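Below, in structure tokens: the form predicted alone, a single chain.
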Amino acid sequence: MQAATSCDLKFRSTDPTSRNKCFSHAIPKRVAVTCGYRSESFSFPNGVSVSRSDWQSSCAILSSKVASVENPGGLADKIAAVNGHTNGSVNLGLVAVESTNGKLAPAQPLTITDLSPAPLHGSSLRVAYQGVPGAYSEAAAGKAYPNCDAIPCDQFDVAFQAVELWIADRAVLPVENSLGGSIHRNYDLLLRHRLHIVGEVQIPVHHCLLALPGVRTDCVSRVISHPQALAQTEHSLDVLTPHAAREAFHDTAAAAEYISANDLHDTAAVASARAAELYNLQILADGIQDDPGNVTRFLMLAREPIIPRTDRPFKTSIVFAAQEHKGTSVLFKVLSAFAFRDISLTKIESRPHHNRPLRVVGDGSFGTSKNFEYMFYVDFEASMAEPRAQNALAEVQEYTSFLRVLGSYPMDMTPWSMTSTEDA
């Protein structure tokens, strides 16, 4: 098994009088921050780690063939590949202390506004989602965490950062729709950020045609909504509003809010029934989705992973990059590692490798060509507490230059029905 990496922050004081003091109210004259990395073996004690910290260090981060890179210049003395990222893509977030007349300024003490504690016992979780109240993502957040304090975010990036900065405790974000396919932006953000998948939730999409009170369907000259919602109701809109223009909006619920705020009597929106209630709109037509089996899958994200178990169905999500110059045979070998152990794959998604989008193949004798380089996202039905899943990933590491476990989490097994109450 290849070695995994872990990061230790070491605080080194240059004040000799403070070396033997564990705690002191005096501020050292100078504090340097050194980020060092050590290599640890990858193992699963007794089949699975017994604590969250053990699990996070042994399984949540997997990287192979990663060499430490010395960087003597700058604030961080040593920056190496962490969590499968190479040196060029790692941002430790270390901020240089401003200096005055060539001298380092003293560190500023923390204040109460710098701290955002976790919710107390009995308090509701703060859950970030993309959109405005009435969006399907809000319904997903409510299903994933009942009675939570839902926090709307204008972009997917903001929801990720809200959890990382302790403004929110969880994030619930869509990753795929049964008709529209994958939300590629969130797959890219999963790799860019360090959040862990701790669960999934599926929400049936129940679209409605909304307008201001008193507006008739034949008076609608424009229909606005998210492009996916317009595509999912195309045939219904052809019947209901055959002469209305269709314009894309960044969010379904935001389209309903826009009509209400601007008092638009010639415009309708495709959104949920809850959006109609929130923004005082009437429902011109209910359940206008062309496919009654339209479902969106959301991921539940947190700062720390959960400990995998075997007492219920689990799903595991990974991302990896194939070794260079190995071609498509690597992907076949990776998939075979799961097939030979009877592990079902539920999804495989390829995304361009942002740090190395192209690779050159061939030689001078036969010419050269450039092929796309990809990262592969895979979901499989097994818990990382199972030896077969651990052995599969051990074999996968032999064929990959990068491997990261995004999360091992319970599958959403709750039944659902296509009714408008699902959106409320």
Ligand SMILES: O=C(O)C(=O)C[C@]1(C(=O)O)C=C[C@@H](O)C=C1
The other form holds:
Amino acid sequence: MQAATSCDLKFRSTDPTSRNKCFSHAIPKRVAVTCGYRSESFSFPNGVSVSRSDWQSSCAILSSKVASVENPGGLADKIAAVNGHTNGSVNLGLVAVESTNGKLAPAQPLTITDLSPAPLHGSSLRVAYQGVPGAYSEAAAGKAYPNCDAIPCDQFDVAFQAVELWIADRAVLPVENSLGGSIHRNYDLLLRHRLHIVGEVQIPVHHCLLALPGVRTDCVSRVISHPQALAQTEHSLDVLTPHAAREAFHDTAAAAEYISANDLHDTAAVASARAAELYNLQILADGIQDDPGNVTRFLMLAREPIIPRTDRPFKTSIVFAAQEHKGTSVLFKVLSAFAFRDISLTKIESRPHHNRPLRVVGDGSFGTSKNFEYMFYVDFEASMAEPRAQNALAEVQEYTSFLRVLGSYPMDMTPWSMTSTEDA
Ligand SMILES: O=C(O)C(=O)C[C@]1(C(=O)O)C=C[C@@H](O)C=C1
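Given the form predicted alone, corresponding form predicted in complex with the ligand:
What follows is the entire complex, opening with the chain shown before.
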């Protein structure tokens, strides 16, 4: 186990009566020891060395392929193609894994079960989310993992770190809303961190306008809430509080908590009905989202991937960077790799390529132009256990300088009921 280093994280008290109490822990940073990994990278007899998270992705794809491949001989080459281990096939044979009793277990091929053990603490699953009790993200955590121990975090980034530092077992984070669009911060964090998407939940978001008891709507001169919530209620607020200033706040429930904690009679919050209960506020207006079908999609993140299956509808999320000098219409070629295999795409998002934001184009004879360089996120409706998905990614690999499978996971097929978040 590597040396412990301290790491300062900010978590919020789970006690809803805490008035903006936010405490920080100096959490000793530990490398994952559940499976007794001695290091964050593995070397194989043939000299190929892979990072732990690449290994996990390989295991996930390997496990999915065991169910579907006829000629095991092609297995390692296919994995090599998708995971970029171009120097020879990856020997997935023997890896010594230290068992929990300290003795080296006999070398056995790792399975996802080895990589994703049940939480050691034995109690309910600890799920990190951004916000305070009453936030929609808390409701999403409860839908994703009923009876979980929901851990409020100050920032999206802290929720990622909580999982990486084994303080939480999962994280549930919003990535897009049907009215407000993508939550770009979390797309960037998916790339920066090495967690795996293991599921999704879609939450109908039912916004309310909350204020202290006795406050009338025409006395409200300021409305505070999460930027996404303000975007989702823009027209309603134009009608309800046309002269009130709108201010972004940490999250919807924290806005409600702030009004209550500071006894603000001129301020209202856009938040859930549950936040009204938790922070003793009245509901001035109910269901103020501009579209009754207002839905936010949340992703469930874990340290290890799940084994993709074909027994239920699955979705796969990837991120890639187009390969320079691969000629024109690279994006078209990438998308056609799915289209020609009858794989539907449900999302494309482009985000600045932080390591290569600009590319100078032109030989100088007519001057030079600068292209913005992007990372592309794509969600498609297929499981990595399906050969068509594996072959599509193997083709995409030809056009990309970087390709990562963020996760292959069950689609959220639960019917939407608007009542489900009235008590969110
Ligand atoms: O502030 C909250 O309550 C959150 O859960 C965050 C969040 C978001 O980030 O989009 C989640 C769902 C809603 O779309 C509004 C806000």
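Under this definition, the rigid core comprises the largest set of C-alpha atoms superposing within 1.5 Å between the forms. Positions refer to the first chain, counted from 1. As the structure is a computational prediction, the values presented were derived from the model and not from experiment.
A.B. asks: Core-aligned, is the CA shift for Asp291 between the two forms 2 angstroms or more?
C.D. replies: Comparing forms between the two forms, the Asp291 CA shifts below 2 Å.
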